[in-house]
Structure formats: structure tokens, C-alpha cells
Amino acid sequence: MIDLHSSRIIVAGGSLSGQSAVTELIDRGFAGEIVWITGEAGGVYSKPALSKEFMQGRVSLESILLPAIDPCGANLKIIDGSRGLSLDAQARHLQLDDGRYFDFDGLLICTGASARMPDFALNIDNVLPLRTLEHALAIQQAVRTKPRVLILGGGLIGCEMAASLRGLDLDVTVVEMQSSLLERPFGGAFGDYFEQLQRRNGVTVLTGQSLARLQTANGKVTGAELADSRLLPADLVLVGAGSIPETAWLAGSGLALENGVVCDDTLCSSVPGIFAAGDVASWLNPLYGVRMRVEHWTNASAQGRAAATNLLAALCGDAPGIKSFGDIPYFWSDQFGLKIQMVGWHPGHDRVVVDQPEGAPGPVITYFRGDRLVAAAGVNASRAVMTFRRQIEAEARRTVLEPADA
């Protein structure tokens, strides 16, 4: 146990989980120093809006910024534009990329994840990912010339970008390696529906296809060659190849790392006094009995608060105050005026039930493992999905599933 009045907690990362953690520390009256290393200048913003309302030009930059934190008398030091360079977990020592370093008593790692960019997509003009505000602004600039757009990846970002750019009347083609769109987030159950939705709205969809190489001229992309030798012209290529947790700076730190910062069910890392939250945390979800890394807005907010609460309890020596963090994953996607929602964790399911409500624009799908409902999704079906969410959580809190192979 330490004297909290003379202690220092570092929050590394300007993500939503980082902001939530800082807010929780202040709300709980932490009396020591809070050092918030944001990594990005300009404040915390709504990342879900980047591929949706912001890309479509329906909202301004100012409107997607989250409210600035009111220190409320707390000893809060905000460091913008700098990132963690290295960490010595045992010595409690963190160095920044600008040469400064800080010792700490407690650390919250909220550095999120970065866009995965294949080697073939690097250092080519007009080949861009979408993960940050900087990426979104670059894409907005690029689409002003009305380019032919090729989107590599038919996941959430790829499909949302296709919908947004079709709203700007652009020529859009989506290339997906899997046999259906949105294979990973929906387990293939919505594949045909999403493909037809994209096609009806003018998007060219190519599934089961891989890229052989990008074509360039004078350092700029001009098109792409698929593995079957088909040539696709393109003036702008957007890469939706997933993400990589921001853990490179933690190499050699002494923390266990595997697809993120390895945490227990309380969000504590392998080193006491160091917790993680948000996209970077690979934690044992007690409601499912499996380790997961969830890249959803609601999860980042809840985990940031929970990790901060547990860190304070750990520093105080309050073992009963350190609680498990159990969460039912939830996300939504906006495409062509439709709201698609998903709750639960479908990996390991062995049965799917598809219901098409009369007059509804799309199906409601439920996922089961044995007799237990583990996930549900629907199109413009918020009431049904939220009802399923309550059922999923109630069943999960009664009985933890045995780990699945899937």
C-alpha cells in the first residue's frame, strides 16, 4: 500500500478508454498526480463517426470531439503529441519518444490499436487506411477529385466506407478474401444480406478474391491486379485489413504480450499495479470464460473506468475492491441508412436462427451454443437486439461457458 497523496498514476493513450480512465480517477478523488500521455494532439474524438457521419460530411470536426476533461481541482498533467517509447515495468519507469521520462506508482495502458497495412500498400500515394482522424482527413481530401475507389477488405470499416463514399456518388469496388462480407464480426450469417445491400446501392463486390499487387505510376496508385489476373482501375485505394494492438513500445518491458497486453479478469497485466483497457487489452472475460480483445466503443469506455477503479483499489491495498470486469460485447454499424447491431460473442456457436420480421428491412439473427443464446444481431431492430442482450447477460452471469475451440 502506498500514500496516494504523493503517488503518480500514468495513463498512456488518448483513446476513449484513456479519457474514461482519467475521468474515473478524478471522479474518485485520487489525490496524487495524474499524467495523461495522449499520443495525439487535438483531443479525443469519436472514432465510430470517422467512417460514417464525418466521412459523409454530415457532421463537423468540432462535433465529434469529446468534451474536454474538467480537472475539478485534481493534479492533472496532460502531455499531447508524445507517445510512450519504452517501459520498464519492474522499475516503474516510462520513457517518451520526446526524450522525457516518468516514474510511476500505477500505470493504465490505453494505447489502442493501429491500422494493419500490408507491405505492398506502404509508401504509395492515395493508398490509405482509416483508423485515425488524420486518416479520415486525408481521405476527405482525396475524394474531392471524384476518384475510382478500391476498398481492400469487406469488414466493418470497408463496408461502412463503401456506404459513405457511395453517398458521395463515387465509383466504389470492395474486394474481400473471405467468401462473404463481414465474415468475422457476424460469423458469416449476414454475408448474403450485406452483399446484396452493397450491390443494390451501386457498389461492385468481389468476394473470395485476393490481391496480387497494386499498380503504380510515378509513385501513385493506378489500379490493382487480383490473384486471378483481373485488373481493376483505381485512383484511391483504402485498406481495411484489420488492426494491430499498440504494444510495440512495450517490447522488453517485462509485461506479457500476446495480441495485446495480457490481462486477467480484473484488467490487471502480468505485473501488479499495471492495468490495461480498450483495444489494447487482451483480458479474460469471466462471462464467457475466454480471453478476448474487443475493439468496440462501449467496451473501451467501460473498461477505462473499471481499470482505473481497480488500479486505485490495488494501490490502496483494498483487495475486495478489485472486481472482475465482465462485459457483453456490443457494436453497431450504419450503412445506407440502416442501423445494424450486434450483441454477444458468437465464436464457438453451433446453431444460427434467422428470422425475417414482416416489413423489416433485414433479418434478426440469433446465435446459440447448445441451448444457450450467446449472440444476436439485427437490422433496424434495436428493441429486439437489446432484449436479447439482457437475456444473454442474464444467462452468462448464471453459467460461464466452457472455452470453445472456435
Contents of the next structure:
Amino acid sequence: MIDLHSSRIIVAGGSLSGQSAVTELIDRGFAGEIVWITGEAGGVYSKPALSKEFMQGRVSLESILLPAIDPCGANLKIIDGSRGLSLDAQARHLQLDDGRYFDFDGLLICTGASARMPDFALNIDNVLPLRTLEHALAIQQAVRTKPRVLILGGGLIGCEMAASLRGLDLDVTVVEMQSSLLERPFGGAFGDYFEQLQRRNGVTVLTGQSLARLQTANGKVTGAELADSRLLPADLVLVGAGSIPETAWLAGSGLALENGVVCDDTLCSSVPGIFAAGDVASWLNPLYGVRMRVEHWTNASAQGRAAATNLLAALCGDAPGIKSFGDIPYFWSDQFGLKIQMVGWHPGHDRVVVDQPEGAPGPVITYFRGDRLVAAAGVNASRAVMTFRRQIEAEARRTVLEPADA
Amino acid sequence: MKIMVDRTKCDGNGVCMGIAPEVFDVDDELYLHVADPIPDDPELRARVRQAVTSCPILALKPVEK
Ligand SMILES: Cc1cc2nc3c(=O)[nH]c(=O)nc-3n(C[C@H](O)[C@H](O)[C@H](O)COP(=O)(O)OP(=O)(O)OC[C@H]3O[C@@H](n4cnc5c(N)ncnc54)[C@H](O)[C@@H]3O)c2cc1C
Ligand code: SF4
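Return the structure block for the form predicted in complex with the partner chain; the form predicted alone was the one displayed.
Below is the whole assembly, all chains and molecules, this chain first.
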């Protein structure tokens, strides 16, 4: 056990999971020093807003900023904008990209994820990903001239960008490799519902198609060539090709890394005293008995708090205080004024039940594995989905599943 | 503790309800109802605070009394 007064905890990552971890350390009255390395300057903002109301320019930057942390007398040092460059997990030593370095007693890794960019999309003007505020501002700037927009990827971010930009009356095309839109988040259960939704609202949707290369003139994009050689003109290409956990800076640190920071069910990494939370954490979810990396907003906040609580318990030598973190994942998406919601974890489901409530804009779908309800999703059906959430959680606490083959 | 909802922002996505269903309830019209007063239970208060930071639209504000 160590003297908490003279100890130091570093929180790396300046978005929701990092902010939640710092808040929890303060709330719990941690008496040592908290060093918060944010990676980007200017405060924490709502990422979900970036592809929704902020992309349409309907709301100001101020309105998407999270309230600043109130240190309440805690010893909090914020190093705004610097990033962790390397870590020695055994020596408990963290090097920053600004030349500074810190030793620590506890570390919370909350460095999230970054946008995946295919090689052919790199270093071309008007080809932009969407992950950060900086990206969002660049897109806002680029759409002022009313470009023809090509969106690469029909996942959550791709479909939301398409909806937001149609709202600005732009010409929008979405290209998706899979046979339907939003295949991964909803496990294909919605069939062509999302495709019809996009089409009805004027988006050109090309599913089962992949992009071979981009065409450029003077370093600017002019269009794209599909694998079947078809040419699509475009003045702006937005990339929604998924994300990769931000672990490059942890290479050689001694931490186990595989699709993120490998954590146990308490969010502890392979090295004691080092925990992870949010999009970067691959942890064993006891409620499903499987390892998952959840890339959703509410998970980042819940894990940030849980990881901080467990780290404090570990530093105090309070073994029973280190709790397993179980979560029923949840996310939502806004498209064309509809609220699409999903609770639970559907991979490994073997049966779905599709219900079409009368007068509702879309189906409510429940996912089962054997007899157990594992996930539910709906369109403008908050109440139904949230009721299922309670049922999913209750069933999960009763039965832990065997790892899914999926 | 009391919670203020900015009605011009809240779109009824139910994130807060997922975290603290005892306090937040979104109805079929996507209108959010908030319990008032909030029961004085430390565990519940912690979850309510978590709901406040988790609201992606930042529509909730706690007013401590
Ligand atoms: C456009 C968009 C829309 C989304 N919409 C939704 C939605 O509708 N619903 C939903 O549930 N989820 C949504 N998400 C997902 C959600 O935003 C993420 O799950 C959440 O932001 C994860 O938070 P995080 O703190 O773990 O990581 P991130 O938000 O990725 O933040 C990581 C932080 O770490 C910093 N960092 C990176 N590397 C380092 C380093 N080496 N050292 C120090 N700091 C570093 C970064 O600068 C950043 O501040 C959306 C995401 C995006 C991009
Ligand atoms: S999380 Fe925020 S926006 Fe969603 S229902 Fe609650 S208050 Fe409204």
C-alpha cells in the first residue's frame, strides 16, 4: 500500500472517458496529484453531435462543450494538448510528446480511437474523416461551396453524415461494401430498412460496392472509381470507414495490446495499477462472458468512472473494493429526424423477432440467443427499447453466456 | 438535488433513463419526465450525476440545494 497524499495518478485522454475518470477521482476525494494529459486542447466536446446537429451548423461550438471540471480543491494539473508518446509500464514512467515526462503510481488510459483511413484516401484535399472537432470544422468549411459529396462507408457515422448533409440539401452518395447499410451495428436484422430510409430522403445508396481508387486533379479529389470500374464524380469525399483504438503510443510499453488495451473484467490492464476505459479498452464483460470493445458514448462515461474507482481501490490495497464492471451496451443514432436506438450485444444471436408497432416509423427488433434476450433495437421507440434494457440486464445477471462463436 | 432540463435541447434519446430509470423517464412522445425531488440516496445521486455528464446533448443541469 502507498501513501495516497504523495502519490500521482495520470489520466491520458481528454474526451468523455478521461473526463469521467478525473471527475470520479475528485468526487472520491483522492488526496494525491492528478495529472490529466488531454491530447487535444480546448475542452471536452460531444462527439455524437459532430455528425448530427453540429455538422448541419444548427448549434454553436459552445453548446457542444461539456462543462469544465470543478477541481473542488483537488490537486489537478491539466496538461492541455500534449500527448503520451511512450510508456514503460513496469518502471511506471510516461513520456510526453512535449519533452516532459512523469513517473506515476496509477495510470488510466483513456485515449479512445482514431478514424481509419484507407491508404488511397491519404493526403488528398477534400478527402476527410470525422472523429475530432478539427475534422468537423474542416467539413463545415468544405460544405459551404455545396459540393457533391461521396461518403465512403455506410456505418453509423457514414449514415449520419449522409442524413445531416441531405438536410443541407447537398447531393449525397453513400458507398458501402456490405450488402446492407449499418450491417455491423444492427447485425443485418433491419434488412433494407435503412437503405430505403436513405433513398426516400434523396441519398444515392450503393451497397455491395467497393471503391478502387480516388481520382484527383491538382491534389484535389474529383471523383472515385468503383471496383466494377464505374466512375462517380465528387467534390468532397467523407470517410466513415470505422476506427482503430489509439494504442500506437503504447507499443513496447509491456502492456498486452490486441484490438485495444487488453483488460480483465475490472478494466485492469495486464499490469497492475494501469487501467483503461472507453473506446480504447477491450475488456471482459461479465454480463455476456465475452471480451468486447464498445465504442459508444455512455460506455465511455461509465467505464471512466468504474476504472478510476477500481484504480483507487487497488492503490489503497482494498482488494474487495475492486469491482467487476458489467455493462449492457447502448447507443443511438439520429437520421432524418428519427431516433434509432440499440441496447445489448447482438453478436452471437441465433434468432430475431421483428415487431412492427402500428403507426411507428420502423420496426422494433429483439435479438435472442437460445431463450435469452440479448439485445433490442427500435426506431422512435425509446420506451420499448429502455424497457427491454432492463429485461436484458436482469436476464444477464441470472445467466452468463458461454463465449459466442461469432 | 434538483435537475433542470433544457427543453430546447433534450430530444428524448433516453440515455439518462438508461442510467437512472428511477429518476428519468422518456415517454412515447419522447418527452422527458424527471423525478422531483430526487430521493436522497448516495448511490442514486452518483448515477444521476453520471446521467448528467452522459447526456450527449448536455441538456441536463444539476441544481444543488
Ligand atoms: C462523429 C461521431 C459520432 C458519434 N456518435 C455517437 C452516437 O450517436 N452515440 C454513441 O453512443 N456514440 C457515438 N460516437 C462514439 C463516441 O463518441 C465514443 O464512444 C466516445 O467519444 C469515446 O470516448 P473516449 O473518451 O473513450 O475516446 P475519444 O472520444 O476517442 O477520445 C480520446 C481522447 O484521447 C486523446 N488522446 C489520443 N491519443 C492520446 C495520447 N497518446 N495521449 C493523450 N491523449 C490522447 C484524444 O485527443 C481524445 O481527447 C460517435 C463518435 C463519433 C466520432
Ligand atoms: S440524455 Fe439528455 S437528451 Fe437524452 S433524454 Fe436525457 S436529457 Fe434528454
